[in-house]
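The chain below stands alone and is given as structure tokens, in the form predicted on its own.
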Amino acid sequence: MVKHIKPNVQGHILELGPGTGSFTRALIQKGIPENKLVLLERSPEFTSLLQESFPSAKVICGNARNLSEVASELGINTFEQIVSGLPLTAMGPTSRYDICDSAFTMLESGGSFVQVTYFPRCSIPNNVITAHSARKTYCGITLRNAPPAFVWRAEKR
């Protein structure tokens, strides 16, 4: 999920739907400074847990559909990388499109949007990938997860 991300980030890394922070911990273990992380979580309970666990990160309780407003309030124009645990396949097509399009709009050129899904096909809409000149790559499956999780990465060119 975070294997491709280098620890020498200059900007911010966005995590959509961090939940309990398993990917967040993996990013920090890779050497990503906690203060470079923006964690956007919808659940107030998980938001509180994340704030306690990662006090130097920017933890926001909010909806990913409002990403541009959230980033603007933080004074952030772009993200170097985006990691998403959002259940995109459980959302309607309009929500899925809006979230992914907004995220790609804020993603720096050369950055990537990594998505975990429980289905063998990428849940980032193809029309978003095409519109943002991204290249989609299947990164593998995590069998230790129950159910097994598929990881996809779309790099913005």
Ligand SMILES: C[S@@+](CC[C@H](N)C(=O)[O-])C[C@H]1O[C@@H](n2cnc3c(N)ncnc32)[C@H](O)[C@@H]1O
Contents of the next structure:
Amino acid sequence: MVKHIKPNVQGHILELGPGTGSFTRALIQKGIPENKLVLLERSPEFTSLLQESFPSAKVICGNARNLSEVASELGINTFEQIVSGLPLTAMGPTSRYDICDSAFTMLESGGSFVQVTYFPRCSIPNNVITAHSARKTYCGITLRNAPPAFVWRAEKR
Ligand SMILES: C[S@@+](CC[C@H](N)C(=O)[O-])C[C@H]1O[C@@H](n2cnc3c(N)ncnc32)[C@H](O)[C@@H]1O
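Since we've got the form predicted on its own here, give me the form predicted in complex with this ligand too.
Complete assembly follows, chain above in first position.
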């Protein structure tokens, strides 16, 4: 999920649906400064846990559908990278499209949107990938996850 992200980030890294923070911890282990992280999580319980675990990160309790409003309140216009643990395949097509379109709109050129999924096909909508001139790559599967998880990355050109 974070293999492609270099520690020398200038801007912010957004994580959508960070849950208990396993990808967040991997980002920090890679050397990403905690204060460069914006964590947008819908569950109040996970948000409290994330705030305790990552006190220097910007941890927001909210819906990924409201990403542009959340970013604007933080004074952030773009994200250098986006990591998503959102259950996109379990969402309706409209939510899936709106969330991904808004995320790609805020993603800098050269940045990636990386998504985990429990199905062997990419859950980032193809029309969003095309509209934002992104290129999709299959990154691999982890069998140690239950259920096994697939990772897809779309780089914005
Ligand atoms: C599969 S879990 C992520 C697991 C995470 N990688 C971890 O280490 O725990 C998906 C997360 O997305 C959050 N979520 C689901 N829909 C959301 C939405 N619309 N906006 C923000 N977060 C959402 C859930 O509350 C949950 O924490």
